[in-house]
Amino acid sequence: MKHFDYIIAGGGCSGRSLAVRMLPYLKATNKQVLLVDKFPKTGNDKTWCFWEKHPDIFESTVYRKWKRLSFSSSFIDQELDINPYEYKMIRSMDFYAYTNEQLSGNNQIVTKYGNVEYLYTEKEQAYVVIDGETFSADYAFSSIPKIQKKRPERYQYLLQHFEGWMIETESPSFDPECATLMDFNTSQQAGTSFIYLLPLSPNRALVEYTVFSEKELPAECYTAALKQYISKQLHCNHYLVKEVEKGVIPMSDHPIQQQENCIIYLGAAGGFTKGSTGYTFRFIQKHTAAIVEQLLKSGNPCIPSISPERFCTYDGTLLHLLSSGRLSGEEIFSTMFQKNNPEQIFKFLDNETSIIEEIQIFETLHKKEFIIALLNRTLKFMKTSYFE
């Protein structure tokens, strides 16, 4: 049985982020990592967007960034001053190319393609079964999601589902210096829905229709919503759809186990998707950076949670409120952006605010409705705990 110091199961964003961040540590200690994925990744299968104050190690892969954002709804229409943040976009094809270059030809990284069938811990070691062959390691890092039984009587479950079109117009139609974070000028019948627009040039942009609801929509609903927005709001009737991307992101307050003995979970598999927004990229980077920092300090990759537990409560309360229908997502987000500094909102959504800063934000929101949602969520916990 082949033994490695570490095994990374899954070569997507989180697995590759960890592998690249580990390179200086591996070189200094002469340790070796086995990186496993189903197949080589080169295509543009995803787009990651995030806000950031300072450049991180993947800054060279940023395809486009904006210093200006806009927010629109039936309540407000405003441009957001996001300084000192920048809103950034990374295409997966660029991320894969960069990480392939960093990892290839490195003696500390062994890449293997195959199907990870099973992960388990035994005698203080991790084991990974790949196409029937077992490999061992001191620790395994996995971004492969575990099947989790839903408990709707206790937790909230919504989906963030979307379809985006990369369109090219005949004439200049966009301001390439200003992206649209949320535009709620869409039908809200299916659930909280908005358009997300990333202009890449005056005549090229990613236009994405996003919905928060319990179920996905029929394919024709996304098409109809995008066509209507492009025609009515962007006033574009002549354009070409160059690329299409679709996705579904779970939004839940269901706790996810981040470590199981010698197996440490990464990315969405470790619960690093923000429950109330679906943003993941920055949380992956914070988590993987913290793992490597701990390795450099102690040689042990085990770390405490990167975010205080109270943020899970905040996410769950918002999801409960959205599910109840007592307030629309348009009302909640419009009030938040109308009454708060965007810098504070981004800091809050990154789980980096202090309790005093959080209270200041809560004071601007629909306090009665949020308190009712918090109480109802708490009662669900108490009721289910009583019968357990």
Ligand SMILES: Cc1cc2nc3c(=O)[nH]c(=O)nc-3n(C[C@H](O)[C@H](O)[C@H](O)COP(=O)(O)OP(=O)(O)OC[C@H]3O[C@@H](n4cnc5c(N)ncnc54)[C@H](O)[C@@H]3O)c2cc1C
The other form holds:
Amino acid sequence: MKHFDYIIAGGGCSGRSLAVRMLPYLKATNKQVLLVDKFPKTGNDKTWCFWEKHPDIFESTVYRKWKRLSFSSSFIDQELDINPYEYKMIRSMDFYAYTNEQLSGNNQIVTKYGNVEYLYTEKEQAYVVIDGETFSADYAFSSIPKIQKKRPERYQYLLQHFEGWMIETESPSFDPECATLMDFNTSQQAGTSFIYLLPLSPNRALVEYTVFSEKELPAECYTAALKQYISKQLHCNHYLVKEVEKGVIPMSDHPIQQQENCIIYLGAAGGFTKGSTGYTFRFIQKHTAAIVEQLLKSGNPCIPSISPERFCTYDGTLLHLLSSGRLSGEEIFSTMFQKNNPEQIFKFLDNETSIIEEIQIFETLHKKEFIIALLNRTLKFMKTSYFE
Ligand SMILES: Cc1cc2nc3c(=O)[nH]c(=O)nc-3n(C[C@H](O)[C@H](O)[C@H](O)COP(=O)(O)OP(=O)(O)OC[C@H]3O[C@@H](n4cnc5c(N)ncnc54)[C@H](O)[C@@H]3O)c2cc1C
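Since the structure above is the form predicted alone, I would like to see how the form predicted together with the ligand looks, so please show that one next.
What follows is the entire complex, opening with the chain shown before.
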């Protein structure tokens, strides 16, 4: 059986982030990693956006960035100066090209394409079965999606589903300096729904219709919402759809195991998708950076959780409130952006605020509704067992 120091199962966003971050450590220690994915990655299958204060190691792959964001709803219409943050966009094709370049021709990284059928851990070793062949490692890092049995009697489950069109307009229609984080000027019938708009030039933008609800919508609903917004709100009737992006991101407070002896889970499979927003990219970066820091310090990749447990309670409470319908997402997010500065909101959504800062934010929100949601969530927990 072939043995590696480490196996990275899944070479998407988190697997590649970890592999690139590990390179200096691997070179210094002459250790070897097997990086395995089903397919080579080159295409533009995703656009990752996130906010950040300081450039990180993938800064050269950033395609566009904005210092100003707008937020619109029937309650407020606001332009946000997000200093000291910047809102950044990375196209997956640039990320894959950059990471391919960093990882290729490197004795420390062996790349393999195949189907990871199974991972297990035994006697302080990890084992990964790829197309019927078993490989062993001191540790395996996996971002292979895990199937988790839902427990609706205990946890909240919503989906963030979206369709985005990269459009080109005949006449200048966008302000390339200001992206739209949320524009609720779209029907709220299907659930919390908003338009997210990333202007790339005065004539080119990604316009995305996003819904938080229990189920995806029929395909024609996304088309209708996008056409209506582009014509009624953007006043564009002559445009070309150059690319389409669709996606579904689970939003839940169901805990996800982050480590099982010698298997460490990464990315969405490790629960690094923020339950209440779906943002994952920055959490992946923080997690993989923390693993490598620990490796450099102690030679061991095991780390405690990167986010305090209380943030899971906040995410679950918000999901509970959204699912209950007692308050619309439009009202909740409008109040949050109207009464708090963007720096505090981003820090809070990054799970980085102190308890005092969190209390200051809660003071500005619909306290009664949030307390009811928190009590209902606690009641659900008391009525059910933690174990299945
Ligand atoms: C369309 C879309 C847009 C998104 N946009 C954003 C965004 O703007 N900002 C943000 O923060 N988050 C975003 N997300 C959420 C999240 O950042 C991404 O899903 C991110 O790619 C998660 O990284 P990952 O490593 O967990 O998964 P992936 O990047 O999906 O990597 C998993 C890898 O495992 C491989 N794999 C799966 N099964 C097997 C198998 N059996 N054997 C071998 N290999 C296998 C896959 O081929 C894939 O390469 C988006 C998600 C989607 C779907």
